[in-house]
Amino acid sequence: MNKSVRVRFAPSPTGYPHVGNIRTALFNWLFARHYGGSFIVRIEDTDVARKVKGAVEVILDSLCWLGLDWDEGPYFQSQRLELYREAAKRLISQGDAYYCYCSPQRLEEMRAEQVRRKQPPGYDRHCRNLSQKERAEKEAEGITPVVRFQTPLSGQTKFSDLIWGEVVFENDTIDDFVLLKSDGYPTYHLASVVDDHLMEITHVLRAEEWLSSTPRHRLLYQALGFEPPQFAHLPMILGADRAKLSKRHGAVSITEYREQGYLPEAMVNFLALLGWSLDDKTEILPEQELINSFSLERVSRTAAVFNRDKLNWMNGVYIRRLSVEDFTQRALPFLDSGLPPEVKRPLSIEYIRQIMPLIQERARTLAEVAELAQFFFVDKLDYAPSLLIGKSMSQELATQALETAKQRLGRLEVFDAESLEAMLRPLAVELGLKTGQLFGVLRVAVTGRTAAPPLFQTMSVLGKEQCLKRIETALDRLHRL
């Protein structure tokens, strides 16, 4: 790199960013963190007519969360029209743009009439060649034009870009695309490489939809005399089934991500993978190892994959990681929400620190934490009776085990999961159970359930009065049956 890296994120703040959006700022934020370069956030926010209240605090709240700090900006578009007008003008000064004053209703009929004959879309070159005297005439009528860039008729444009090699587009297929808008405001065309000029940025790295957009630009930059960044095309993301990603996929705004009780270091690791590798088996990558390894080489051109099960998984590794502190700390405003409104609040910190570590384990999301731990507050238990009978065992021997036990427990004066080991083993084999029976049976009768956190553990958090009084409960539950 012969100068020092310089890449942007430049969103348009038309909706919430989704997946495919933070994962192109990613790829920037790595790239520039790798080389030590700088990375810069550009709010692109010309399309006043779609701009999304509240969408901007999103965008920069959603970069936050994950860590893609930013060194520069953010910078808006709105507030440097001036630069976009001057650009435009002097493209019309030079001949490389010309005013178009065609109503949205010509333009209209002549897309339909195109269709109608099977014909590429694109403008027809109406107001090209308009006479000094024709554009008077418009001017007089009191109509406000838009810019359009005025594109060789023949020849090709070229450029090589770092993930798809060399690129060639006809520029007969090339339209005389928009510039300014008749509201004054610039098309993403020529705002972004009259900004990305300006801010000297050395590599563009944008999604793969934007490659046909390319040679626009480079005939921009040809036609302002400006040196052209280096183009990175970052390959599409697909759904499970192969189809663009969609709602139903996951493409929704990365804040739900938040919501649902994703670790930001788990998307980061995740988002990382859609579309680079390290090697052909390396899953877990914490953040400066994506740093220290992130290149464009390794980008591929194939569409990547966006699974929900691998993210699931790659959620639940990092949950494991985390020391019980900060699991807890995590966990808390899920437990908050998610509890039944019935249990009491405020919630107890150092009960809660005794729970998670036997949750830990089973988690794949802090959302699902409610969900895994909530026997250990509720008063009521809601489960079947019949659970109650293990496999190969009576009504009437789950009754004695339960009554035996109850009796036992009782007497214990120290009830720690020791303790409670030390019990209860030997107490299966004197009821001539296998230990799983006798487990399983005081399992559904302390948690309501079948699967729950190791045992021992559970019951010694719960206490010896909660655990008698649920065992009080299952048994009466076993005698209606």
Second form
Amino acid sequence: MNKSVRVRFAPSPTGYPHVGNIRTALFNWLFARHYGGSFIVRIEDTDVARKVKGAVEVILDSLCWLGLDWDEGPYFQSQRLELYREAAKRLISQGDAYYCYCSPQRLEEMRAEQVRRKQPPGYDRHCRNLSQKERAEKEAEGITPVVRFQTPLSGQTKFSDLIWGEVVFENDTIDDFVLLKSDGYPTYHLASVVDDHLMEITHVLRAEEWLSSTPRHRLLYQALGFEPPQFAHLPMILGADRAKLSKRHGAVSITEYREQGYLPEAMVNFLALLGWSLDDKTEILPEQELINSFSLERVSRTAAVFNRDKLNWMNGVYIRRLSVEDFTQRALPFLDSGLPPEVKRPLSIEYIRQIMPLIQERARTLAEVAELAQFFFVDKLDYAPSLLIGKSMSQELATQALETAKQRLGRLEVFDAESLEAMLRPLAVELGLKTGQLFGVLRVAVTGRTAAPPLFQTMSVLGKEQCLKRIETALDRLHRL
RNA sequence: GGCGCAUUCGUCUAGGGGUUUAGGACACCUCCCUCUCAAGGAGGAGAUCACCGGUUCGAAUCCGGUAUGCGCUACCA
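Moving from the form predicted alone to the form predicted together with the RNA:
Full complex below, order starting with the chain above.
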């Protein structure tokens, strides 16, 4: 398997890249990188009607974001139509395919009838044995035919899937599927087989939903005289209700995760663990370790539910592993877009650099950074004054504590964390308060919240002037209670 | 309806005949650390391994059936 492995990621530009598609891309990429092979990108744009403009760019951009670099492509099937037509023509002349003139209406009625009679739906081979004369008549009517594969009526098609093992299908359960549509475009079946052969793809790793169509592809390879690649069908990714992942489950496009502040490296690690595992304990596997240890043997056969909680945890792990500077750079755009509009821009990078160490260990996503750090930026804090009076505190005690702290703070020369601590701890004793009581009041006064980064560091970053101002405001609110 | 596939804690999974009182992770709970939060540490709860039958001295692991779920069954991919 070491010898020139060639795999491909073949998305169709009919929408934005679904996490399921991306997981498929990731497995292909890991497989290629593990064996030192080639990862090829091919755009399957053969459905003119469903094509979404801009989708190709978003797909490619997402691959780049995740670091899934490709060695060849992107190839576009829409630019290779002649290849598929030639193949179809060859199949017709060989007697392995034929023209079908059935109208969409007839096919629809046929299907409805089959469903009503509980018959397996499928093309009834109406045009399979048309005479020369009958064909000429249809042509004369101006009907543009489709080309259908002439599926063997008996026998079996079997293949060995790298993940599912031996799979056998009876040929009589496979209908005469369309190869070339009336608009001249190939269907997925024809195009992917022709391209996988021409591009010398050695392994087709694709979603499980393709398992059922694999016998068709095997039959096509056979008829065209091509050697088939190895197939490996990947388990599906489901939503929390075990249904196929869809819009109802929240974010399904990889771009949404990017916008929500997930790190690409966390995303890669998380997605790799959906359907694959290294052993019974390893969860955190950075890219290189993933490449080193990836193997098809350890891919599971059961569909996996996308667990958002676990993703959040893992993203937090990766965020904490970043250097402060790296974290700061990545958080910057999220601060810019997430902070209230009244905060004046551009943001001071020097100030942000002081804040970020306090935020990094608390954020699970980059999008949370703005919220967590907001009190460092806004002018006036918005909080319920009652928060100033903590547990086992009274209005009087809180007022006294703040008042005294304000005076002492005002006299403090050096406003760093050490000095603040050296001054505030004894003050609690002096006031007959527990440290938690004193610090609690100060925390709310200075940050507007009961949960925030460590007090002394926070105050130090905020600066003496700002702290005093906020304590003043807090005192004011306390008086009005 | 037909065909194909699957089924281990809520979720991701390990484990593939005895080493299993079924292991880990997320989430949850308790405690520790501690100025709050987060992180970290220590515990806890959580799975009759879908069900039924068979093979075997012994089955989560092998076989068969049933149930359930999923996929395919398009001039979509």
